[in-house]
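Shown here is one chain on its own, the form predicted alone, set out as structure tokens.
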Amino acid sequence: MKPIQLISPVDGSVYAERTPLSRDAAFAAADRARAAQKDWAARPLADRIALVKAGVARLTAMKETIATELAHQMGRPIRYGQGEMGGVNARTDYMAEIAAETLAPHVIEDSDKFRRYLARAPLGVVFIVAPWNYPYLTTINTLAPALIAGNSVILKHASQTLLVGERLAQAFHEAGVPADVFQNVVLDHATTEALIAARAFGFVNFTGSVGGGQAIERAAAGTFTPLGLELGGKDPGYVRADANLDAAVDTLMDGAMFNSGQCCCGIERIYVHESLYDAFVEKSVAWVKALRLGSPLDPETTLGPMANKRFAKVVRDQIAEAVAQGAKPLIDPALFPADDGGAYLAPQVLVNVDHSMRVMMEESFGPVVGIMKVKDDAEALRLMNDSPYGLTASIWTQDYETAEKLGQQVETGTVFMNRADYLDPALCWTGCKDTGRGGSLSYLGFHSVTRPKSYHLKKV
């Protein structure tokens, strides 16, 4: 089979290279997770959770390399590498700790003569297809709920990112996980959609593009597998009248800019009060200015290079036909020379712009933002709204019953006051319309991975 290339985005060299399971292989692998499942869910829960925390601790030592890996992979600063092991360790923790509550049978009746309860029942294999952006977080959301909860698991990682997997097998084994019930595999789309076709899995979970998501809903289609699917997003950032304008520059920027913009949850798009406008503005650009373009591998570097070149190209596209259409661009390339028209981009922040345009309405997914002005909170709402995605959205207000009352108005999955791009375990990790379905963290990622199983047991 043709080999699957990791193409470093540093430097454009092949950095890893792995030939992709046969289907035989495939199956054989599904089949292999099948009949280890059994013995897993046997296992007291306090040993599933022991060995689950055991395996991110062995991770986290490896933070160093991790870190260097990302780079090369995908173009995240070495100064930010090892950010991700805090999210796994708090993410696993806080499954772990309400794991037992969540899982535990909800009796009805235990009487002499009736014991009724509802309980929650693995659903077997879970197959997790991971994305590159936040490899290591975006797994982990599932992974640790679904072998805490009793299933084994094949995770497939992204092509840009096939080192993670590895790893992450790799410090989940030598904990003690048994390599069948995880095990990471490298597939093509042909061998991943025929597994969905052929019922392999009893979960999907799959976080990537639209049309990805498509796909994946294509192949299980009559199967009835349960599917979980996040899709992306194009987040606003609302700025009121009475909002902190130096936090809200901050924030927004970087959630903005952070990871080179390669953020589901990333921000967007920015509405702002006219009242704030013009120093919004001014104190955003300035903000953007102070970012370094270079080298991941520099630890003086703030912003690397986009995941591939042809991620970068989009960008281009957008920002090129918004200028285009009246857009005005306040960020002159020229302040980073290591844009070089591949995977270095420069980052921007437009003005003039509206929802004709395709940087304000398709996802960008790298280091651009355009900001509106709007005269109240109905403009921002309206504007807000109108977006096929549906995953976060940052209110900045001073007060609590107002962001409830705007946010209860928003058609999103999370609704931020004050501040944006961050993921609370507690929390359930949501979206609506073209962002997909399903959720994940908090006690309901537990119900994600389970399914209820009614006991009514008479004596007679």
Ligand code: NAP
Given for the second form:
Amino acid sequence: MKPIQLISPVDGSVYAERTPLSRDAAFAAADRARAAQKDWAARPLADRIALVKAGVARLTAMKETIATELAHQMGRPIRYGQGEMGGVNARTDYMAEIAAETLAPHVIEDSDKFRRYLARAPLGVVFIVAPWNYPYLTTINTLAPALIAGNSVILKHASQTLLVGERLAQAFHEAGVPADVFQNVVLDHATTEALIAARAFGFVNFTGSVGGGQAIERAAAGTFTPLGLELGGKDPGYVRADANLDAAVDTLMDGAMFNSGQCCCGIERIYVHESLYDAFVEKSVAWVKALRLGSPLDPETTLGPMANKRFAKVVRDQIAEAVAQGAKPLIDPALFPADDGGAYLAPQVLVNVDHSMRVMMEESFGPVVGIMKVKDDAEALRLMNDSPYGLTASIWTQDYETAEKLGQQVETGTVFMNRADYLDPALCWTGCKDTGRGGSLSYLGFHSVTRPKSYHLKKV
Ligand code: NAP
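Moving on from the form predicted alone, please list the structure of the form predicted in complex with the named molecule.
Now the complete complex, all chains and molecules, led by this one.
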């Protein structure tokens, strides 16, 4: 098999190289996972929870190494590199805390004559296909509940973050999770799809691009394998006339630029009430100019390179096209001398934009944001919904009731008021339209990795 190379965005060098499993070895891994799942599911829930938490603790102990590796693998500035571990712990703790209640049988009748109840059964082998942008968080969302609920797990991580799956496997195995209960594998696309098509899994969670999600759905066609598809976004921010301007600028710009804009729920388009528009734009430009683009290994850097120069090219093309169509770029790239025309990309704020431009309609997944002036809620609502995506929407106002009413009409997975680019483990992480289907985290996250099983027992 041809090796998979991880090209570091820091300097374009090969940072890691791994040979993907052959088809036979991949099917053998799935067989081992299936065999190991029975004993794992038979263990008491408290044991499984303890082992998963111990795995996360081991992983957290490696956070300094992880931060350096993330900088090399996908360009996250070293000063932010340990940040994912906070979310990994919070999400695991929450799912562990609600597991017993969520997975307990729902008893309908327990009398002299009958015991009738609804149980939740694990789905068998859960397959996680993970992206590179938040490589630990996107994995833990499924890994923790899947293992806690009694499934075995096979993880195929992104080629851009090959070492992440290895770190997770190392941590969980050192903590005592059996090797065949959680396996990290390196797979090419063809073998990934062949396994799904052969019904090797009880559930597949895919987090990534729309095109990737479509390929996974096609591979699963006719197998009835349940799929969770957490795909792209083009998340809007809407700043109403009564918003706290400084807080809105700070959170929305951070939401647009953090991780070089490579957040599924990053802010990609902003609609501002005409009364605040000029001030919002001026403050946003000042906010962005204060970013420091440079090597992610430099502790002063707040904006690293994009994970791959081909991702930066998509953003450069979108910006150039929009400018050719009349958009006005407010950031002079000369202010960011580290912009090398490749993975290192100066941030950009665009005005004079409209929805005929790709930069306002297609996912950019980079450090660019378009800002439009709106006259009222109705116009903002129409523009927020004029999108193929629906992951999150961020409304800025002091009017809680209006925000809630607007939220009911926004086609989105999550409505935020006065915050953005955030995941609450107690709420379901989900989307609509091209953002996909299914949900992770919250009690519903356990429903994704288990199935209902009915018991109707007549006592004689
Ligand atoms: P991607 O290219 O679709 O890859 C995601 C994962 O799927 C990788 O492991 C990739 O493997 C694999 N993959 C892609 N196409 C495949 C195929 N045809 N067959 C088998 N496996 C395939 O996405 P990405 O560039 O890593 O991630 C960025 C995207 O993820 C953005 O669109 C972002 O919005 C989305 N995302 C969504 C969420 C959410 O919660 N909704 C969260 C995070 C990211 P290789 O790396 O080996 O190609």
